[in-house]
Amino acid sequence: MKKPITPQLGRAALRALFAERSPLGPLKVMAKHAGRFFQIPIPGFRPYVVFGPEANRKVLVTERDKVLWRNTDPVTDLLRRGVLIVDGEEHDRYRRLMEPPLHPSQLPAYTEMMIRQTDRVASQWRDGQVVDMLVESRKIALLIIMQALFSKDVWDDLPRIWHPILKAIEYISPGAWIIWRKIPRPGFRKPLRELDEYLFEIISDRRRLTIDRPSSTVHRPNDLLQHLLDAGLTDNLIRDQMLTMMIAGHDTSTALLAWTFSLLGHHPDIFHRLIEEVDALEKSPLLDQVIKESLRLYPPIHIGNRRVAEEIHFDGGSVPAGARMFYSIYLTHRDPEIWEDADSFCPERFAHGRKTPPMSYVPFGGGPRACIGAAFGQAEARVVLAHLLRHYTFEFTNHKIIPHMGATLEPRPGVRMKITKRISVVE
């Protein structure tokens, strides 16, 4: 049976909110008291929260047909019919079209491009300059995702699309709209229209290229955009998939890179060991462990928002049909029943092929709808981080960082680091 959320617990949750300046604080308080199943006690907003391996298995695998990804919220308004927020055969069709360019076998072909785009951003840094690695990581991730999936070099277009992209992310980030769906939200229409116009231009240019050279393989990239065009999707549907991958693909990589820099900055001993290993080895085991531990502590997609189509039973209670339910990856990844020193940064917990209980480590979800770009995102992080660490030193400025629940879980107000180009680099 689930434990009730008492007034005393409500006050403790409120204190945690003010102390951590994040809703993650109250969630941890409620989870500690109530366990892996509870209901948030806010008038007009009473979603169920579940976490842990059993809940993950049900939501993602064994009873996934009882939950719907499509909601009546700004994510659906923005992405329309994007693969991320449709269900059933429609989702399966789009996913089949989109998997080939992101298949692990394709990843080696992207390595040189990832390094080239990283260098373009880093070339703007001056020795001794303090830069925000949240911002710089976003630039790198945007350049990479647009080139990889749409063969579009957006370097010169960054000033044009930067603000619209940030507004799109803000539009779908948690806010008062969660409780008051009809709350006015001014300031979004123009930037979102500008982002649409940019994507439609890319689609139009590619269609024109296809018409001009219908039989040419030299000038037709074998990328995601071409797969969508060849499948006969309308421009609007292509726009929906492009925007889904553009936002989800770059924002998750941005968060992963930025949190990794933050964690390394807070743990200089591990940072120094990592630099030594990256210099000495082409493939650093410690770098893989650091990335995995960063994903454990700060999973970019830290919570899943679902509508329940059919009642689901969990240890602790049931979620009725029609209810809103969150499954929390963040709480699973910090569950002390699963992880020793759950809140500590300990990359070695992933050393030597150590295994965790099934469905207890799910930074990319799981089951048939696991993140389509999981392998790409991890490969990107390895390439970018190794390249930067071999060529620059990063000195953390020791400012306070808190996790912000945006479209992804990101470090706010940023990750400020003093950058210096390394004089002697071991290749």
Given for the second form:
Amino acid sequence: MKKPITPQLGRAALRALFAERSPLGPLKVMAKHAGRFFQIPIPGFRPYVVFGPEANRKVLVTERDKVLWRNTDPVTDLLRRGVLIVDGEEHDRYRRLMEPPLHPSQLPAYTEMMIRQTDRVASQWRDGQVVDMLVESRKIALLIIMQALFSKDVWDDLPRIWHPILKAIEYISPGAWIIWRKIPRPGFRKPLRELDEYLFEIISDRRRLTIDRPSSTVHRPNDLLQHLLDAGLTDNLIRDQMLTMMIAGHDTSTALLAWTFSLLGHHPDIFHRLIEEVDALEKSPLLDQVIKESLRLYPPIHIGNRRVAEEIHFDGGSVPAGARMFYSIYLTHRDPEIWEDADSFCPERFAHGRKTPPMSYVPFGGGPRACIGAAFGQAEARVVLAHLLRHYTFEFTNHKIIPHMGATLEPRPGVRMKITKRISVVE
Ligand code: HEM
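Could the form predicted in complex with protoporphyrin IX containing FE (HEM) be given as well, to go with the form predicted on its own?
Full assembly next; the chain just shown is listed first.
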């Protein structure tokens, strides 16, 4: 390690925690002091943190065989054998099964559905009402992912699944369990069971619809669920993949949409330019840049969590086998050695022709286990944002927002905006 973590540094980190009201503050302090390799000095929880292009390349590509995804933690408890957390051949098999419906060539087929689901949520807004775009984005993202991957319209079921989904997200979010592994965690059993029951119903409905019936006599959706069934996976394994995709595929998009509204609300000049461009052009380059810059400043998945299987060396030190290690997407994206004016919202940095060094922009991870839904998530953000901006005005109510480390990095307490329907819009 380049520099030891001293008591003064500990105090500076604590001050940053209170000033920023987020653990990201102390992380930045430690990174500034210790460089791109350090160990978090919390008794009972001493993970290593690495960041920057070289470390990212090692963890994600060149030395990825030395790290494992599967951990003994609530994420593994919940997702069991979901593609996100299994390793080796088992992972590759599930991944192959799930890639086709998420292939970029499939994305145009989802556009109309994405707009329809956005309209359903927006149709509930009253003119002049203040709504929380964190909550509204979650509804939109949930409707879209369930329809796209499982051909399931969850609109009428939102009251039934909303609370269980929020509890599932809370269950896997960082908390006291990180330090006190055996701390009781009451209040989860029932909602998690209800979520399982919901997913098992979807699976058995589909089995009933398709099994023993020739494909000519029944409409067989060509979706992700059908790929899993046709491959002969058991109901339990299908449940694991569905829950993984449902959570990973909507909580991230929720955060991306909500952070983008927050950033636009804080930068009215860019917001106005964006609205003008979205009205004038079918494909707005500025919208792409805004989404990219939102993912840079507030990457929904701000760290990658790994267990080290074999000692791995970094510039600055090494991580022993058995240790827990994070590669920090957030710190990579805020590194002043890589990014000019790293903390500023500057979408133009992604303007056409400008290049970022490889592995320095990693909102979707990288290498063979990069996000399976990266293209889908970005297309969704483009479609939903363009549609909403063309039909509504969003006035930020100017309240304080802090990044909360839940399952994703979330804008808390939400993004409250006053909504007005636009009268003359380009259709
Ligand atoms: C803005 C949206 C999204 C962001 C920022 C995001 C981010 C990420 C990141 C950083 C990883 C790698 C994590 C690691 O290295 O530990 C990842 C993996 C993954 N993501 Fe996403 N994601 C997004 C959308 C989606 C969507 C829409 C889906 C599903 C349709 C999805 C499903 C997954 C899955 C299954 C993995 C694990 C892949 C594997 O291990 O092979 N994500 N995502």
